[in-house]
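Consider the single chain below, provided in structure tokens and representing the form predicted alone.
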Amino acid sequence: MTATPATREGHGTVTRNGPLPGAFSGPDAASGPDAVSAPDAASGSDGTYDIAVIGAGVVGTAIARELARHRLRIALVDAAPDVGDGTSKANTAILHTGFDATPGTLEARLVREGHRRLTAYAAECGIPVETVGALLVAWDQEQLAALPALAAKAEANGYDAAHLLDADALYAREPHLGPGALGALAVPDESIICPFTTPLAYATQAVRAGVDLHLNAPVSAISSAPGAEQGRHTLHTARGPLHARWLVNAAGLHADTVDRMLGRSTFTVTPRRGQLVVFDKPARAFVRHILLPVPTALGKGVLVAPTVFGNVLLGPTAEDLDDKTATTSTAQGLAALRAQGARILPELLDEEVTAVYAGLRAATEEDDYRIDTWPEQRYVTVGGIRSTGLTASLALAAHVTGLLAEAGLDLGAPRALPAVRMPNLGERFPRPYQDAACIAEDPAYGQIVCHCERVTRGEIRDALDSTVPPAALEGLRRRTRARGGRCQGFHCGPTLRDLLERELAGRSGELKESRPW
């Protein structure tokens, strides 16, 4: 039922505290969440990684996973205490077809390819996906007149299943839609996906293939020694230095900051805040598709969409800010969302709100991904990855790996990655509490801890014992859904806190001075 640890041979380490290791974790490396490896013969006496990926969001973990196909010494470094802890955890969780991307752009190609790759990967690894389709709803004559051009854009992007609906056909599909809609563009293959399991699956597979994952390691500076063959980069982090011959910058909101550490200034990231409202599960009966507005220059606009967890999302806003930490929700933003939600799906506002949250997207000056290669520095920048990054992640990883090879990184022969099967968090798929045979084999799967989300003690145990375990209650929520329901942990919180504290106390050096909840 869980992504359980593999055998240690070839297995990387996951560290959150203590000095960074000086070398690749090989077969004889120490194990454990804070293991520090000594240099081995393969890594050289200086303990230098072949390549370091900065940023463990959905893009960075995907790149690390793709590189792990090759016998390289790889470090994945992030400032946060967990993978997927930034933009990746706070988005609309849509698996895009790329129908409305700007034709001919790198984003259009990678989203189209990424949709195909991630759809197949999700089925293979157990990441929940529901192909619910999307409807771009026209509310006035100007929007209605724009729909044929959007259909033509979809065809230009290689997607030919989009088609127009008149008002009658639209309301037949969405009977709870607010009054006044004139028609829609139907996009049958737009899907919803779990945004939490995806980067976790990538990271799990990467670590099992030998990647070292170093968390709580913000990079404050980078110094580089000259020479394409003998030179190396030194990442100066809060946990000490880390050395690598090649670098990939997948730092998301901070990609421009890392770029400047390498002497580059090719783009500036403007954090674009998106606030969202999460409605309780009874609201799911009112919406069958992803309901999209006709897009604007600021983004895809405010949508109403089901989630794989059985809830309904309303949002996001699109607010360009200066503060890359401004993830708080505002009364003004939420009021604006409710006003738009009242038009799209009036009955939605009568339902209970489970949560509100806000995420920041990495907007730049250009309406495309900002991926640049600097062969003389042995460095690739992956910037400007906005809301489509989840969909494009696997294609981005393959693209970046190809760029590294073209720049001179000797990848060697590829190898198969260890298989991964992630625990299911989707509401429309079998869960452990529903599986009599599973419960008979292990009664812990019949002991519900979080009653709102029906999360069992067995699932909590598995998450705490997984390859990339959580370090805080928020990380446990993203792995199990515990505390994600109506009461937000009011009832199950003490039990979960006790289980997590016991687990952290059992990990050498892992119990923090201040509690992580």
The other form holds:
Amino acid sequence: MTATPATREGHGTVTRNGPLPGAFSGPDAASGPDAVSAPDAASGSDGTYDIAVIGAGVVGTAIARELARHRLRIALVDAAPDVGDGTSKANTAILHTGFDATPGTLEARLVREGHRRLTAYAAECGIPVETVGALLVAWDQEQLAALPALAAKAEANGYDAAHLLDADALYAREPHLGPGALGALAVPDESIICPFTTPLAYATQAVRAGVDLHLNAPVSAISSAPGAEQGRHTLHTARGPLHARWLVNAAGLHADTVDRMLGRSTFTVTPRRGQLVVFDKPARAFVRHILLPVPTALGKGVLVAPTVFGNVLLGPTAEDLDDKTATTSTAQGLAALRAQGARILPELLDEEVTAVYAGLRAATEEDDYRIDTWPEQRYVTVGGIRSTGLTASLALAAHVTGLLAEAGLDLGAPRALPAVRMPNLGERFPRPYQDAACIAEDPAYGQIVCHCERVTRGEIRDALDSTVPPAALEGLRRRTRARGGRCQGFHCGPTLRDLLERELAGRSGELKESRPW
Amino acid sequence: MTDGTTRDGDHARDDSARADAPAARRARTVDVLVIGAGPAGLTAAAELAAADCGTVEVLEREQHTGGIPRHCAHGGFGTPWTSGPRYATGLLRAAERAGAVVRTSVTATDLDATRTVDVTGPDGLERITARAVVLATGARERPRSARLVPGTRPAGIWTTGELQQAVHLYGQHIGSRAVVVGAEPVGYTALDTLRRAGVTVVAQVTEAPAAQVPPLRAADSRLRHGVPLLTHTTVTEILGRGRLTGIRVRHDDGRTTQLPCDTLVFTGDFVPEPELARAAGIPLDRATRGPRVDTEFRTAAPGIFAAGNVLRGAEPATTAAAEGRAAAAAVRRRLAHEGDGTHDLSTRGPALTVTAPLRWITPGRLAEDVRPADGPPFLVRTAEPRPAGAFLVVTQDGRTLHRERVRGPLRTGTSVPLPSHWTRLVDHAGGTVQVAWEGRGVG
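Could you present the same protein in the form predicted in complex with the partner chain, rather than the form predicted alone shown above?
Full complex below, order starting with the chain above.
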């Protein structure tokens, strides 16, 4: 089992291959593969977890973290090789106030509460957040006329700092804005956040508090033994069975599929694709706020937003699709984005593009979250978490934990979670390459490996050594920014691959003394 | 981090550009600071150190000096011809023998217009102020994302530079079936590298109407190595999850096909690395995307020079080295006139521009005070291929200053040298100097 790092007292494990602990609890337990260590103490003597969370995106990791406050044996299971590998890695990275949610919905409440909780959590854990504020820019009379109603909606949502700006005030705030804007609604508390660090922080804290994280384990079927008392669910995964008494479905795009595995079909997920273009760092000088479109009957436009990495984001498109794997960018989508970007911020298009990506939002037929509890099945489903999951994640986790308790899960007394401090990936906060004291202590922080993003050898090492280490270059990028810049690996790619491959070889015991540090 | 959030949407980004306390940086001064230890930087440093210009220091952010030649295992570098790594070693020896201090694994992270450079290295943070700075930060190939090629984001997609490092410096596993995008010289270099790595090349595709290399080279690849060249062809989609499985391509005539492959190399489309110049507020040339310089290799910031591939993308190493040598001569003139301001005239001479199909000319401005007669020729690059037997025509305010037959065809990945002797005819008080291409039979 590639549990890394070596299990420490109270720590959960992170596994990416080998049979899951459930393989040892059935009749075949005695003849289980010899090469694999015995089931972890964390999963109980009979290999059954108290609860399994399916889906290690931003919502699933948040739920696992919240549950980890309690003395429960918890498994967090995902089909992907890394946490936050689906919708959570490809969104607009905005920490919303919820000013424009539909008042009275569960989403409105959880976004509002999640904004407050995540803002505090980010400060505590070192997740980069910049409260740059948003401007909803009106480009025609219809959009201008819609602004007062949006301001009223914000108030109905308990947000009273939104205010209208005339064209002069707007251009004073955004001098590089394209010509023709008529006014704006300012929402000063909208923020940008690191979408990668957030689920990693949750997962790190959860694992350190005892949660077992099992990756590369797509669930193909679920069988459930009857009886509320002794009954348990068996998740049939590509890595063998995993048993748990309670289940939380946080499978995002696949939440409806998992729901059906449990005999429920309360909703259907329609993936809504959003293509996005990331512009190089010099573009950051052209925009100060998140520039949001004004939603009208004619549809929603695209946004231009700074990122915490110092880039500028343009997008997303909104395309309803059938294919839950269609994270492909298209020529039409990119052309449409560039045309809209040229109007919003003409200078943007002269800058180099560093990345293009597409994410799928887990939309359902309803305009709200779909959270349902089935106490007799010991099951909670968390569906329809559309584009607000990042913001709402901590509030969702608390809400779901409450539902589980109401449904009969014995939580026991909560305890404090071990504190985590995540490596800073934010451009506006000190990074190791700028930190003399840090370099004096360890010269590896003075040796820049990824030049475009200024990532040092020390940070690469820390990521490879972390509680939830990366399995591939993409995961290393989400933990460090390495290879995420304008050159996309022209300069640093082979060096990073070398460091990662040595580490992976070391983990599997092939090259013990392979690391160059 | 003390707080975890900032709240200043209405403040300029500059606020935090130099947020670190100056005391945390060791402040030093040198006479000449060269940034980048490739052919241009090392040659400039060798010349300056040999000319007794005081302390000459070179900063290289990579672990090894040499720039791009260090991972070009093929021959064709320098005079007499040698391999890239040997050429790179020779450049380093020459610079060190002349007395230049060459440092590796140190990165210039910021530059201002008063020639102060912030540096990060394993020994800590420095703030180095120089009497003259030479930017020789080189170029990179545009990766897939910057080319806006649609599709999925699988592993197995490379640029030539990354591929060469992986094969020649690290011996990494590449794949089994490759497609190479681009038919300029660097595309053929990628074919050689793939072959050496044991990868079968399925096809080479280019949007151009023909190979942009001499006919013999193109024929060798096609016939001896059996690599089909698909011209007029665009990559329209990348396929595969996790690992690349193929690409879709479209011919100009509308035909489309799918090429199965696990490796895709985007070659050419070089762009400069001018981030430090931008940090110092130095204007860039719109056409080359590198810092705008005059024939003295002076940027708009007094005492800051630029030479080599940072000016416009990749040229042969010897071309970059020649520019480094010329920039060194200009640095010496600057140091001799330091303080009297007479050498800070980079924005005063007439500008040079090109007309279609030409893409750019570099340097893009004539020095008002120094004749470029002894310097390297101008370089002219075309946006589209053109047949041999045409002329480059230089005019100013309707007056023809020079007319020169271009020996070979114009190719997109290769520049045409334009000698500078005609510059004595330029009216320095006159308008923009225009360089145009004239087809056969015209005039």
